[in-house]
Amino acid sequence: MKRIAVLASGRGSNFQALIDAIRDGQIPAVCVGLVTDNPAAYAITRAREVGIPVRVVDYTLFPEKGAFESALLAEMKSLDADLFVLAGYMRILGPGIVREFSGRMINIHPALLPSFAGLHAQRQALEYGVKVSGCTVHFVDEGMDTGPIIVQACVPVLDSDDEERLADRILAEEHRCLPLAVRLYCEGRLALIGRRVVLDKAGPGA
């Protein structure tokens, strides 16, 4: 049974999707902790409702980023997790943390990477005029949303869309794709070959 931990900064709807998938037996793992930089995050409520330990590392309490990163790294190490999942974590992790957990940290992004990395991906897609958008689950590397891609899903961009409507449609796919990617990782079915993530169809969870 794998140990996973989640980093989230806000409402935590993707965190909830993971909680539900673990509860339903879809992911062979236990969630050992939520780490957040935001003491007001609703994700904290979601964690406490199901007894998941919460670690708050409040960015505003640190004099500079280096001190914050050191505290965050210490909390992450203390969880002894096999996999860290960034589920709406809104800060860029420093290279020290990324290297420490290389190959053991994944992120969900509301666009079809490599297009529209960074903040406000749905707004970027609408402004560019694309006809298809979606979401991407990828391994975290030292760039911004540049790591090897694990899972992607597409949604149409409609003429009537605004940022909120498109975000809602993408979010429904995020709630499906993130648990899938975590399940594949926990089943040992993901192999990283260069930049390509290859699925082992004959793995133990096939």
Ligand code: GAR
The other form holds:
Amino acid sequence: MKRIAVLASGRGSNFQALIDAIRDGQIPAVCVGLVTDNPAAYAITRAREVGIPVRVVDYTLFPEKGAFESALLAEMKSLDADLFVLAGYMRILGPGIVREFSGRMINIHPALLPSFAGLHAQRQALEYGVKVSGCTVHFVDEGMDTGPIIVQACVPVLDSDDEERLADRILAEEHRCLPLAVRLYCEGRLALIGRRVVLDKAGPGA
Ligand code: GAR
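Having gone through the form predicted on its own, I am curious about the other one (the form predicted in complex with the ligand); can you provide its structure?
Then the entire complex follows, led off by the chain already shown.
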């Protein structure tokens, strides 16, 4: 059984997808904690409903980013997790934290990386005019949304889309892809070759 911890800043629907997948036995893991930078995050309610410990590191209470990152790192370390999942965590993590959890921290992003990294990915896709977008689950490295890709899924971009409609269509795929990527990680089936993530052929169903 792997120990996973989740970082989320807001609504937490991807966190909920993980909670549900673990409950249903789809992921061989226990969720040992939610860490959030936002005391008003709805993700906190989701955690409390199922008894997952919550650590709030309120960004606004720190004089500068370095102090915040130190506190965040301390909370993360104290959870003793095998894997950290960024599920709608909306701040860029400093290199100290990224290095500490290298190879065991993953992120979900609402676009087909390397297109549309950063904030408002769905808006960026609409404005660019792509006909297909989607979501990406990737390992976190020191760049912004640049780490090795684990799972991607695509959705059509329709002429009638606004940002919200496109975001909803992508979100449905996020809720499928994130539990899948976490499951593959927890089953020990991911191998890194260069920057390519490949499925371990020895695993079940590979
Ligand atoms: C999701 O769409 C996630 O991909 C995105 O924020 C949303 C969080 O929703 N993350 C990013 O944009 C990271 N740069 P949720 O709180 O309901 O999971």
